[in-house]
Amino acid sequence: MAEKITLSAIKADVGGFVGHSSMHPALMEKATESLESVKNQGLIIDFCVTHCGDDLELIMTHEKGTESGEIHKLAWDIFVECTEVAKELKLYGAGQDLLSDAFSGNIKGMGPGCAEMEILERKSEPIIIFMADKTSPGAWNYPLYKIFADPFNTAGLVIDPSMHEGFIFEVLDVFQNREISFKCPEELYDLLILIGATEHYIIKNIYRKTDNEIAATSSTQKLNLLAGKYVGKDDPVMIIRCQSGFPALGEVIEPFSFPHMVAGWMRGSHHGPIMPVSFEDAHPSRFDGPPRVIAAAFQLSNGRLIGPQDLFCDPSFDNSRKMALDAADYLRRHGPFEPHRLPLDEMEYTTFPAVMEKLKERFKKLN
């Protein structure tokens, strides 16, 4: 019987070059060197090191299952090693996503973002790993809804017998630390009332309804909630399986042709359009943005990562990028006013409590 393969995408901001804009090559070299060593030892099958903005992205395949202490410690140790390199180079925010002094068995709750799925490889197993910078995990709600629930985006929901029954959406309430599942299309409206609040309810996993096979998974860590204070943008990752009973590759990337509004951007405290870009253009700088997303596509072959293909390095997304820049221009003109600035209770940097404390005696009650 074939062994199940686990695909782990684990990321962390361990130092920006320059400011929050990009990744110094020395950090990627260090991560590659470390992963090559453990690959030769047999702990992992294959790996790919990349970055989106200032986030170091470790993509690994192995047979250890999800939430493996061995794999998570490996990622943690690499982030620690890269933090030391970042400190030597005086990179900005060295180690900012590492919220603990020591590894405690699982990377969950320690700062880095993590998306994982364990699967039995199909005859052909195409997968896409999406990585974003200057935004939060709720950024995936809109495209995941479009991909797995909207027939105007995904023709397979109408014409593919293996998808026609729909999908199950597992949603996380990040403030109450609880989850709920919705069967779609029959519970579609109930799903939408929650996931439209992208900073409160976040799609965690999606399963095919007919056999409960996992179709997509996303990181759901909220750094500002984990640490009790602002420590960095969440910058999420997401894995989606394609074709043969799942949405086609083209159906999966189509939602990103619309640069929908997401929370994040400058200081994690603004709304902005998420712009689909090539690997080469994943260096957000204008007002620390606008938020970027890249799409790395692979074929899995007995755990080997065949790729990546840079899906957004495609002129068909040129209009989407222009739309994003036009939206960015429009929003920037609002300056410190909403809706460009996030509501007071959602900002990650805020002087609001201090200002209100200073002014509390000056407020006068009206009759």
Given for the second form:
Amino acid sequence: MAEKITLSAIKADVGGFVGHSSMHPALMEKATESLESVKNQGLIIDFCVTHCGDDLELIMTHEKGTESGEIHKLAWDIFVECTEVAKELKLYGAGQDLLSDAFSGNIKGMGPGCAEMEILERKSEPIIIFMADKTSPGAWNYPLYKIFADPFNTAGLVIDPSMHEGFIFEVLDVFQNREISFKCPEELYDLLILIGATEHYIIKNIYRKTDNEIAATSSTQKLNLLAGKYVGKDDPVMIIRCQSGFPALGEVIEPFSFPHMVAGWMRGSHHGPIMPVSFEDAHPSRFDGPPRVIAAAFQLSNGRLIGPQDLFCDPSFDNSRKMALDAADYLRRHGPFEPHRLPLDEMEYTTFPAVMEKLKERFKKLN
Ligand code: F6R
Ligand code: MG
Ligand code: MG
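Would you generate the structure of this protein in the form predicted together with fructose -6-phosphate (F6R), following the form predicted on its own above?
Expanding to the full complex; the earlier chain stays at the top.
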């Protein structure tokens, strides 16, 4: 009987080059060297190391299932080793996403982001891994809705009998650490009232309704309250299966032709358009942005990762990039004003409590 394959995409920012903009090749080399040796020992089947901006992305296939302590420890140890390299080169923010001193069984909640799915590989298994920088997992709500629920995006919802029943959306309430599932299309409006609030209700998994097969998963997780601040919400990844009863590859990337507005950008405190870019252009610069997304596509072959294809390295996304840059110009002119700047309680950096403390005696109560 065929074994189930697990796909794990685990990422962390362990040091930027230069500033928070991109990745030094030495980190990618270190990660590749370590994964190569683990692959030779047989713990993983295959891997691909890449980066989006300052985030190191480890894409791995194995047979250990999701949330495997062995695989999570492997990723953690590689991030620690790469942090050593980053420290030696004095790269910026070395080890910034490793929030704990020691690994404690599961990488979730320790800083790195993690998207995983366990599947029985089909006769042909096309998958896309999306990776973004300078934004949060809520950035996936809009494209996931378009891909799996909007017939104006996904023709298959209307004309492919194997998708016509729709999909089930599993949504995480990141503040209260609880989840809820919606059957779509019948519960679309209930779904939208929640997931339109992209920093609060975030899509975690999507399943095909007819057989409960996993279709998509994201690195969404509950937010950790550390030293009075919510942390670990940054720079998400997601995995989507394509074709034969799932949305076609072209339906999966179509939503990114509209560079929708996401939270993140400079100091994690601004709204900006998410720009689809080639691997080569995945280095946010202007005002530390605008936020970027890359799409790495693979065919799985008994767990081997055949690829990646760089899907946004394509002139058909040129207009989307132009639209993103126009939106970036427009938003930037607002400077410190909302809606460019995030609401007071959503900014990652803030002076608000300190300023209010300083001013508290100067507020005069009005009748
Ligand atoms: C946003 C981001 C950057 C930094 C900014 C300040 O996610 O990574 O915009 O927030 O460059 O960085 P520090 O405070 O580390 O100098
Ligand atoms: Mg960084
Ligand atoms: Mg980053």
